[in-house]
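Next up: a single chain in structure tokens, the form predicted on its own.
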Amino acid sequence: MHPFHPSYVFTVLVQLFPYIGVTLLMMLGTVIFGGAIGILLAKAKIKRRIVPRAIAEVYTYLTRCVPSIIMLFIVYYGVPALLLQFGININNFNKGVFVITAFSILFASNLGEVFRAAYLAVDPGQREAAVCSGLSEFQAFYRIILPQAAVHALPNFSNMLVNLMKEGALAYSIGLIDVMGEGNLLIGRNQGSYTLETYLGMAIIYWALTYVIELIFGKLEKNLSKGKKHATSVA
């Protein structure tokens, strides 16, 4: 065992740093893939029509339940065994493909719980004052209960980010080359030396992308706070 080396750990922040940008664009694909469907989940558990509540209902309970390691190897070995059978062969799809279908299906459930209890926090009162003062539906949504919902929502949705970006460093386990998996290639490269260092390494990027997460939801949070008193007053 070599001794520790602290000057090592800024050359692993070196080698690390361009691959943050893949731990950032899993994290962004997955928001946007697992948010739309986090929408039409809250969407149906609000309506209370009887089928897609009780869809949304099973999906939720069923994708929660599933420790996330299993869900990604589900969807990297499963799915493409699964299509193969019907002649469909997605075996050489980027892993990023994967990766963000595996933790949308996840993300998707808790985002939709986060929506559903942001509009309801909101009171109902304010949609039909704002549409009894002549704007339509849509603008009452966009105007009074969207910045309102979106404080409620804010906080959750923070930490689930944040959950999110460390999750996401499972996906090494299937050869995805991000922070995660490009730290363990060097400790590979190096023979097992430098495997503090290179840990202290990713360890200080993921508390820095933490920090910038925390402090621009922090900001959004504030900023939109000051949205939901002026529209309180109008409604």
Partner chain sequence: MKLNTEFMRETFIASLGGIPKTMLITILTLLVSIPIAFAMALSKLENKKVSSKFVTAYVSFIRGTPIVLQILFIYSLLPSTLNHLIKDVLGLSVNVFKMNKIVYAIIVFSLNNIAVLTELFRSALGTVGHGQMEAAMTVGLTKRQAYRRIIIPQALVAALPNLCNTVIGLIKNTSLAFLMAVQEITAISKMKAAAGYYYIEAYLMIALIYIIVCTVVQLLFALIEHQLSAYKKRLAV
Second form
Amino acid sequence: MHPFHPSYVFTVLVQLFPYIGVTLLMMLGTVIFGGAIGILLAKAKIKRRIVPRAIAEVYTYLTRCVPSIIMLFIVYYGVPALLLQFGININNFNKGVFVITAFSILFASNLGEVFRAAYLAVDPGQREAAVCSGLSEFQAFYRIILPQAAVHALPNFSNMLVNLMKEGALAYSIGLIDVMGEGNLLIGRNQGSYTLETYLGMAIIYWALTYVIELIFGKLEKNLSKGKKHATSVA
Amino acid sequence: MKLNTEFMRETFIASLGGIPKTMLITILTLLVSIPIAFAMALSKLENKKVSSKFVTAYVSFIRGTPIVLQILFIYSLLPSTLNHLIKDVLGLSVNVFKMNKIVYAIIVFSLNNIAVLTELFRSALGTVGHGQMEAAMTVGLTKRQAYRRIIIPQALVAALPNLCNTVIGLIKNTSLAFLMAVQEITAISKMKAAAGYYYIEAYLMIALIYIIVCTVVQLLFALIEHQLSAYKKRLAV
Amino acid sequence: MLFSVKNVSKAFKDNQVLKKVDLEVNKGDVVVILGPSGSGKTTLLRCIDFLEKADGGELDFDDIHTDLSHASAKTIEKVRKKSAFVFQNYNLFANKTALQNVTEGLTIGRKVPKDEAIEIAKKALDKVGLSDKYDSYPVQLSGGQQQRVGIARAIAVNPDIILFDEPTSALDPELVGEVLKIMRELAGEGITMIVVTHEMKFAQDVATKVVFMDGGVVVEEGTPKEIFTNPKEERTREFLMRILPDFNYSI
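Starting from the form predicted on its own shown above, please give the structure in the form predicted together with its partner chain.
So here's everything in the complex, that chain up top.
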């Protein structure tokens, strides 16, 4: 077996560090665009008007069943071909566009579920009380419901972000140069000599990112949920 | 855009041939990981210090890193390690490099799935109120009997929806088995696609097959849940 | 004497909940433990059945003598097989029918043959007035019915003593009566019980001994007559004044 060089793991960490930005940017883009679709999905499911709701349910169902890598390939090969029909050539677009598109399509349903669950977790009495004290529906939503729903959403949202980051590693398969992509290039350049060290370095970066995401959201939740703490009582 | 429907039909039928392999990996992985994960969840709950620390670190590492990385990592490590283990330690003359690739897939997915299921079982066992164990103790059951007869049956029902999600996640993850040269659904249609440059058609068909497989799995779970959760329904049937 | 505990102590972190409590129970006694919330009465009951591990104290129960803080698993099992516990929130096994809830302790805990166990269980359920609910699951029963199953589960194993932990506290007021009625019947049959409760009328009518606890100690004990008409301790009087609007006492 090839001898293992622990010190090279450190070299890998240094070399891959700048590419964390690409990974995070991909996540940010997905949260923005996927989140926008997610809000629509959540709204359609909550309002219970039959047609939008059916569309939202079918959308959620279908995207839930498709593996990320397949969706990446569909978007990467399919969207340019589709747009070419209309004379638009996007074959030279940045790979990131395809990655964000694919993951937005997939994670919209997860995000939608996070929003929906958070909204429903707020007692309906909160809206009623707000409206009865003279707030408009809009004000009731922004001032009373949203802040409470956001706290409920935090743990699920944090989970979803971690999943997105992990699935996002698949973007290397269409050529995105993020942590995973650069790591694979590194292995290629070393002609396979430091394979294990490189994979280990990559794993450490992802593990650390997961840890940081969970830490931040854990802290946020703790800070924001002050209104929910019960008075401490002695049993 | 015009899709090549003839090619789609062909790919669909060819890829159907990958379903048995996908299901084989899924089922064997579950058979390996469910008992181990359950034991790990229990050891974490019963708070046995040493094992619970190991379990926590293991679960955290697996859940904190992408599965594709785990696959590449273990796949690059596994053959030579297994070779060393079998040849030098056990003294057997099995050629590891000629072993069916499915074995690697099952090892990799089991390692991943154990971590996911440990968390799942731990939280499912947590949903069964503490009072159930207390009541079982006071009527004279041992801890083992209480788990087997009272706690686990209830935890299982609580775990089913998440278990269904986990199985679907596992099936979706098996689409990455092509990285280990396993000829399952994705690998077969990828090859067809590359041969004819009909990528989009091929991938749409794979998506369709996964949707069908997942639908069957979900129906199965709905059926099981209906059977097992009779005690939760307010009105007697 | 059938049953006694001595010097029971228990602390949750810095909070000393029980401070060397003694309790004696004779065969056929109905001992009612009263006291404000936080007085340690429920903890005492739970320590007796090892649901809570006491920090110190001794237990004598028939031929069993044991330390409460480090009893062997075998001893704990022996105590539990000779006793039964009725919980405040019933704790019926959610995945078992009413009948199975009662047979569980017989067939599994005590190796009674299945047919015999079912006979015993049906009798117990008949006794608490649930002849038509054998096959109902707990979610299909009202709180009062669930607690009656809980009592059937306790009496079916023919225990030497039944421990009741606030058996009516979780019930809607209109359902309290049906549970108390059954407990009165059991007392009338001479079943030995320790009852933690806030039901003063039950204590006055049924108890052979009333124990008043406050702040982790037994403040005073005596017959219902002694406690309710002529309490010796100021703390007992204050408690009764608060809880019984028509309580009068002479100084």
